[in-house]
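A lone chain, given as structure tokens: the form predicted on its own.
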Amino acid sequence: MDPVLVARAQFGISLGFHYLFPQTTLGLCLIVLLAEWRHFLGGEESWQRISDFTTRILAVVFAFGIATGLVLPFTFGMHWGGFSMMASSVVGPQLALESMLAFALESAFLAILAFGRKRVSKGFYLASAFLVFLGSHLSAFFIVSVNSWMETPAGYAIQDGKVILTDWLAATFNPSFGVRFLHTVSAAWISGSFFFMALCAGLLLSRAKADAPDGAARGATAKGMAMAATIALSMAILQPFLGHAQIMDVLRHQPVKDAAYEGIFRSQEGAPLIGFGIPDAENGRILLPLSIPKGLSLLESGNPNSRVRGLEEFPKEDWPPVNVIFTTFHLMVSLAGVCVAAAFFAFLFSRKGAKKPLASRRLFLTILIPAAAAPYLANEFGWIGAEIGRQPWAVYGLVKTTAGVTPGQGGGYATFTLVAFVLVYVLLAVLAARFILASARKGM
């Protein structure tokens, strides 16, 4: 097999599963701060319970998350050892800085989360939950920034053919790293939110917590519904608005990209907004489209009649894989929708003064159990289309993805790697998720 193709979906594959620890741990540690807060105002219990419940799931979230991510950075010298050699000045020290910083930050203070509320002031306990909090979007802020960087490179020179760091704040807060990172933490936070959802819905469905007499855990079940309800509608509202403004700056910087994930192959005056169709690189059409008219003009400039480039204007070798991009983004899309609808009657249906009790909609808590992979699914289309869309650069304008590969790598060793690291990944999930369902059903 080609060890570039191979390279490339072993760290895809690797970075996607991890991917999914990350964007839990950053809506739960929201939960937990928030939760954590009501308490220390007001000291009622079930939102000591709630912050309990959350912490409990969030640590084993935690753990399976650094299981996932710590083989990361091996594999830049198992696969990629060329991006390492020509990128390393830049990309080291933010890996560093979220190792030692962030990390850090956020492991120990979880540790007062986990076994610290009798050892503990309130107050302390709840500067534990911010510090958490910090520390894990500490974490996204380095992360985002690296791949940021690898889209829209600042702050560096080239010298004997290496990417050296000159400025390194101009390449922290690179040119598409403000509305990536707002983007990429919001929609985490409506994952997290949705997970905390469904373990909450699968509390009220258990027919043992149903018939049990403790009414206060119910309460707080019911309760920490509602308030992760709120947060997965307010984001999901938001996300429009911060995706088309990440649309428009992919649009500065990379307007071939832009091209593929509109499915725009010749440009033209009053493009139109494609909302489904079925893509045909290879005769540059769309097929069966349902659009818009000139709705891709007005949003990009406001003006239905303005004219918008299409992929023809880009030498084909630039081109990304148009029919991956173009699928993925209007997947993440339409997702987007399904976590706009379920968290509108999430909210609706666990607020004060609804027609009927949250544990008596047995359908609704049905649905929103399968209902919580929406988010997730949004997340990696995202990132499948974003990645994919650079193609084919690994840093964009910079250095090519096949400059990058380890060289003399072997196909059959790329090949092995690959199906082991499937075959652990495989053995983690089904690990994480018997660890998460044991410590949710000790319920709240």
Second form
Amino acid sequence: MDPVLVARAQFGISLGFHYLFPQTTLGLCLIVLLAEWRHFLGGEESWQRISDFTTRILAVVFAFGIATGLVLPFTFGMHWGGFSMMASSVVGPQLALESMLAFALESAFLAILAFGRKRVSKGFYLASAFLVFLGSHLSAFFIVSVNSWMETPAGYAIQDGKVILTDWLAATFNPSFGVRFLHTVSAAWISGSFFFMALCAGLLLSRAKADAPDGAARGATAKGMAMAATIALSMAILQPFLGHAQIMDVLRHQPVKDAAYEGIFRSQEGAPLIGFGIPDAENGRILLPLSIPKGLSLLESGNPNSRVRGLEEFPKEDWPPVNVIFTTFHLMVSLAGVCVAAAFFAFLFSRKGAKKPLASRRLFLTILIPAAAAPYLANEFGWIGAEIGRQPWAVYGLVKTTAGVTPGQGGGYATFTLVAFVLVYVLLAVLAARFILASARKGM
Amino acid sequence: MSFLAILWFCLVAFLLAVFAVLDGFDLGAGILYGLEKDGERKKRILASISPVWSGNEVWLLAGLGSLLAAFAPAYSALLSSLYVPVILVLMAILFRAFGVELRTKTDNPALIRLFDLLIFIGSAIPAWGIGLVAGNVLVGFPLDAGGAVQGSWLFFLNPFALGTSLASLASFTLHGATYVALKSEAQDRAVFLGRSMKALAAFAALAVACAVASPFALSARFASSPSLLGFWIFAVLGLVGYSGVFSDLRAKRAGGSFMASAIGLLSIVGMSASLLFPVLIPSRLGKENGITILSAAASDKSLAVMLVLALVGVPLIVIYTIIAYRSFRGVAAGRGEAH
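Switch from the form predicted on its own to the form predicted together with the partner chain and give that structure.
And the full complex, kicking off with our chain again.
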């Protein structure tokens, strides 16, 4: 197989699979922290139930996250030799810092959350919950920073054909970092909350059916649901604004990617906002477009008649694969709509003083379980769009993807291990689902 | 070769040495877990590593991240040339993570057997593979002038590296056995001290074999290393460490034997690093094809910026590690501890 294809498939599949876990972790850490905080303030025992339940799930998700994440830096060495040589002075320190500052913090204090309720004081336990939250978010900080640097490199100089790190702060807080970090974390909180709500929904449904209804556990489950719904709804409302801010960053730094996202082939004044359609990059058009006239011009500049640059202004070899990224981008936006709607009803039905008890809303609870897939799919699509949209570059404007791979790493063993990894990931996904469910079934 | 680059060489060696000492004992404990027949003892072994294994892996990531940051060409050559063993170790580490995390969460006998197997191979393969990688680095890769591997991709199966791989398997098993003994109640402690002694005997035999072979297999290293003094200092320290393990095991002192074994492992990393210096990845096809500190180091400016970051980061992981171990000091209980 072509070494570039093997390298991209290997990295894409590994990272795409890994990404499911940390986004869940980020959201669950927030829930543990908030529940533990309420518990510490003298809140009812139900907060401890929520915290213990979430920690139990978090420990499994975190372990899967570590194991799947460990593969990635190795991949840089095995498949991405060119990229490693060129960009190591930026990527290396961030990865090392991530493990030292973030991962170490998270894993040390998560052990205390999972095993140490009886071993440490209440205050120390709360502090541990905070440090786990901090650790997981610092981890996201460094990884999103590297990812942003690949989109908008900064803080470096070129010496002997190699990137050298000259200004760590500028490289870390590169132009697209701030907004991307907020957008990613907010998205992760939505995923984590939906994941949590789906587990709660499952508990409420099964308890109502067969198990002896335990009033306290059911109360805690409903309470947890209300908290998660509040997080999910507020973040889902915030998300379009953060998404817009990020699109404005893309427009500023990578106009060709933005034109592909929006499916604008010809430069025009008063460009429409295409809500959906089937892209046909070959012929430079969007089939069956469903669009808001002048919408894009209005969004991008505040003026409905402003000029928007189309793909035609850029040489075709600089175009990213338009069909793929137009589609993933629009799927992400549509799925975000599903999240807002589901979070709204979850909030409405679980709030204090709701007309019917949450457990009796069986239809809604049943829908909420598959709805949890929406934020995950939205995040995967958003990520795929951002990465494919950067092509043909691995580091925008600096390293071409084809120059980033290790030459010759396409032999039979590379294809074989690619297949082996996919099989292992499938096995792990089944195990993960099974064990998270088994752990959740024990209830709050 | 700048002072900063030499400092980074030492830092990478230090991080990997700490990794060997910390993850070494949980890998060893995982091997003992797989060999253990008694169900209650199995549970206690697992409980002794459950809270700490993930924190111990941090050091591997920190070490590799530092190698990538400071010596990218060596990182790339190491992982891409040893593709197959590295993949095996990675898969094994994945398996171990799942085994350790999930084993206590099921009552299904078939799954329990599966996780027991995952923990065992997930511990034994890394313990073996780390030695294989280290042995190959010492012998050198068949790198041509362009830095590409010549000949078979199976070059890593050479006798010396196979020897070091078995020695490393034995040394981690010994290290894990002393750790489990330390974390056990009196009755189990005697059992694990006994197993430590067996592992020590196996390790001693393999270490002697490697030592006898090294003047031949590593003649190029001994001929060109400017830091042979360092090598001999670490060699003496290692000898002292493992003699300490022997005398502490005979005196039934678990804590002492664990510490002595840690000194032994640190010395082995120190010996290897001294032998290599100033080369990172030697080439068997001529000295000039090797990847050296000089040829691989990032620019001094990058190294300086990164050193500041490391001076913040490394003390922090030390602090987290200490806090985590203090919270779980004492004898490990059974599975009831996790809620």
